[in-house]
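Given next, in structure tokens, is a single chain: the form predicted alone.
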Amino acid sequence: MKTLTADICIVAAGPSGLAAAVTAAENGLSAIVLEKNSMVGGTANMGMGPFGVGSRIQKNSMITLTKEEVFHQMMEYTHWRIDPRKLREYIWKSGSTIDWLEDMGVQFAGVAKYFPSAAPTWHVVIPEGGGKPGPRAAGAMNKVLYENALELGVQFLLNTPATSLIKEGDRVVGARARSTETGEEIEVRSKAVIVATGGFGDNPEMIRQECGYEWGKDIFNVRSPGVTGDGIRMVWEVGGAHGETHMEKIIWSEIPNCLLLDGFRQPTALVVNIEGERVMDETMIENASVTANIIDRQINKRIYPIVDNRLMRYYRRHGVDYPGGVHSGNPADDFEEGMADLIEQYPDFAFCADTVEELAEKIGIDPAALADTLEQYNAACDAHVDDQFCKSHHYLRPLRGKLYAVALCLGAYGSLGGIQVNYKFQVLKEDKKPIPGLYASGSDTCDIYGDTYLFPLPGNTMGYAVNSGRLAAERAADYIASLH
């Protein structure tokens, strides 16, 4: 077995581990990072940018949202079930972290919202090589963090997953790992360890055990390779307390992410379930996590938003009510042609029909039930009053043209939680006392939304990952200094 030594050992090189590595080096610590995969960045390579409040970019854009406002919004959203000191540490750090990333070389396109009623907290990264931001843009941020960590002397062992933590007495003093390339066993001896392994989104069995979903049937979450709950398991093995676990639920479609789907995520759609019943005030469909909760309640964990060609003609002329935060362009442009292609490629998830009865049969809904629902809905639109779910009359537009629908499923960005930490990001035992030398950050510890991701404050999961990595490294540096 090869033995290496460092001041700090960081388990995994996602955005949280990368931020921790740079921060540790900035504090004069030697650091070794153990990474399971052949590349760094983790799930954040699929994202677009982190949350922040009080950044230079926001100030220059005359955005006046305050840390205090965000703090109260998040605490009220979770009914004060989360640790307010930890949340405060994160929020108060977040603006300076955006500045820190920018000074390091990360380029941001600006600050954005997920949807019209959300707050402008999403600092969207410009992709490597330039161009319009979109999915995977944050890979450029991870690359900058990685390159800066290397320049500061951080040692990365890629293709080298940690297998266990080393505990002597009551202290954690390192980690064991094994190279998947050579099979060599490695022991990293350190004064502190930060676990930042990103959750268990790539572990269907753990998803079933911890959250009760069958992957591929009940839920279709992002499966970032290697994110299998290793860090959570290792922490539990050395006495870390079992924290709350949730899936970070969102709307999902088996149709690949495309602009056309934004045409169905409009407040003027009629949203029904497999029983042909309307299930929501459709203005809520802008909020992907709240809509995911609605999907979760359905028999087959599906909903079916319905629009018609008359509505799409209106949107071509006037633009959509809810512009997408990920795609640019008008989804109503070339809508009919695009739907024809989707129906051919995904006949179980995209549908069109000239009559409501025909549409119901294609989806698998009882035709009489769907016809009755559409009749009642159109009557409400004609009366400009929605007595069922109180949708604003601004979005009550009857559907009497050629009908289109898609199936939307329950998805998730990944998992949340599993490891209990305090506001210093020290791992806690069941008695709420910290395990000396052991810290954790990122999605393994993320419980700041309660059970539902807070979409009105966008960028939070990536923001929490980066900021908790920084905060954990700073606290670990204080701990290491206290040992001398």
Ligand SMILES: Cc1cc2nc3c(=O)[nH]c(=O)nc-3n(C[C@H](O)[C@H](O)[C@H](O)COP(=O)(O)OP(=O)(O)OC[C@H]3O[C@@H](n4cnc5c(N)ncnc54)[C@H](O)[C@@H]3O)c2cc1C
Contents of the next structure:
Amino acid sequence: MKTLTADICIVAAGPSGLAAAVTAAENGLSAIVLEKNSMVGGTANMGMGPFGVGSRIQKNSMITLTKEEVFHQMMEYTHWRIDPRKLREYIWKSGSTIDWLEDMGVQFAGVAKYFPSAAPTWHVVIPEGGGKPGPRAAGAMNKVLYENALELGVQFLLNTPATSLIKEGDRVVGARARSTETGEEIEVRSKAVIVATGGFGDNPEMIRQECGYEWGKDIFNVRSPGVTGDGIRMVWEVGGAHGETHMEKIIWSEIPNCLLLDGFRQPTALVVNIEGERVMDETMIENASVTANIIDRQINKRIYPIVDNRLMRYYRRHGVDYPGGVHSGNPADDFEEGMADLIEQYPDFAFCADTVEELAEKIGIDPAALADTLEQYNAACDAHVDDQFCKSHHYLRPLRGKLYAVALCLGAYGSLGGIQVNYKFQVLKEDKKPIPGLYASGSDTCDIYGDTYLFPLPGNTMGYAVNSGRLAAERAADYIASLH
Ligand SMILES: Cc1cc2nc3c(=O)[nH]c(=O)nc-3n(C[C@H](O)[C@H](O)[C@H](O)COP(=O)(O)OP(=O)(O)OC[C@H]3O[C@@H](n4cnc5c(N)ncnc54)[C@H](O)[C@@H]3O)c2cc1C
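Having seen the form predicted alone, please provide the structure of the form predicted together with this ligand.
The next block holds the full complex; its first chain is the one shown before.
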């Protein structure tokens, strides 16, 4: 058994742990970071960038959105069920955190929306080596945080998952870990600990227990390697209260991420379920988490957006109504050829037919039911009035050409919540009193949206991860100073 000592022990090196590590060192603390994987960055290595409001980039882009507006939007969205002081700490910090990252060397391509009606809060990172931002761009942010932490003297133990927390009396005074390379047992003795292990997205059993979904059947969330709920379990073991838990649900598809699918996520599509019924005002399909709730309610947890070749012809000439936030390019370009390939590769999830009855049969819907739905929908389009779900007449275009459909299912970026913290990011017990010396941040504590991710303010989970890591480290530094 090896014993190491530091002022603070940070469990995990995702964006939250990394931000905590840099902040701890900036505050004069010696810090040891235990990381389960062989590399740092966690789930954020797959993402594009964090939320912020009031950043220099936004000011320079003449974006006038205010912290107050965001605060009210989020509190109303959650019916004031979340801790307003914690949310305030995060939102008020978030603009300066983007500036802090920039000053450290993170380069942002600018600030983006995820879809037309969203707010421009998503600070999208320029990937390593330059080029256009896209999936995995935020890896460059993690690298800068890591390099800065190393420069400031933070010690990282990679391949070293924490296994439990050390509690003496009522205080947490360190963590135990085991190297997965050498098997060596390690004890880090510290004055405070921050837990930031990213939730339980890679733990199907915990997903079932906490959220009631069977992974691979009901839900197909990203399984970020190693994110198995360890920190949440360790905190519960030392008396931390059980916080609300949710999956960060989004639209998913068995067809791997491709531009062509954006052609179906358009307000002009007709979206039906396996019973052949229309299920939504299709303008909502821009919001992946709201649409995920619609998918969740269906008997087979699937929806089927339908478009036709005439619509795609129009989109080729004029561009799509909803350009995707992740892929660049027009999904209508080469649509028919692309769909032919997809149908060959994924015959259970991509479909094309000359008649509605044939399309229904291929999907597995009762042909008469789908034909009836399409007839009613086309009549509403002809009349320019959607009396069913009140879709704007701008997007009511009858589908009378060659029909295309895909199956969309329920996915998630990962899990949210599990550990209860207060606005100082201290871990709380059932009696709402903090456990001295124990802090937590990132997705393990992310309860700021209620049950549905707030996509209209994009970048919010990574934003919360980085900011809560910073805030937890600042509060832990105050606590450590108070011990002298
Ligand atoms: C495909 C994809 C794209 C995304 N894009 C965006 C985006 O653009 N913007 C946005 O806001 N959010 C995005 N997200 C979500 C975002 O990445 C996460 O919210 C964020 O990474 C959470 O940060 P975290 O530090 O809390 O946890 P993670 O990033 O999940 O990191 C957790 C870390 O904990 C480590 N760990 C686990 N157990 C232990 C243990 N026992 N001991 C030590 N270490 C341990 C893991 O190895 C990992 O490194 C995306 C997610 C996915 C899947």
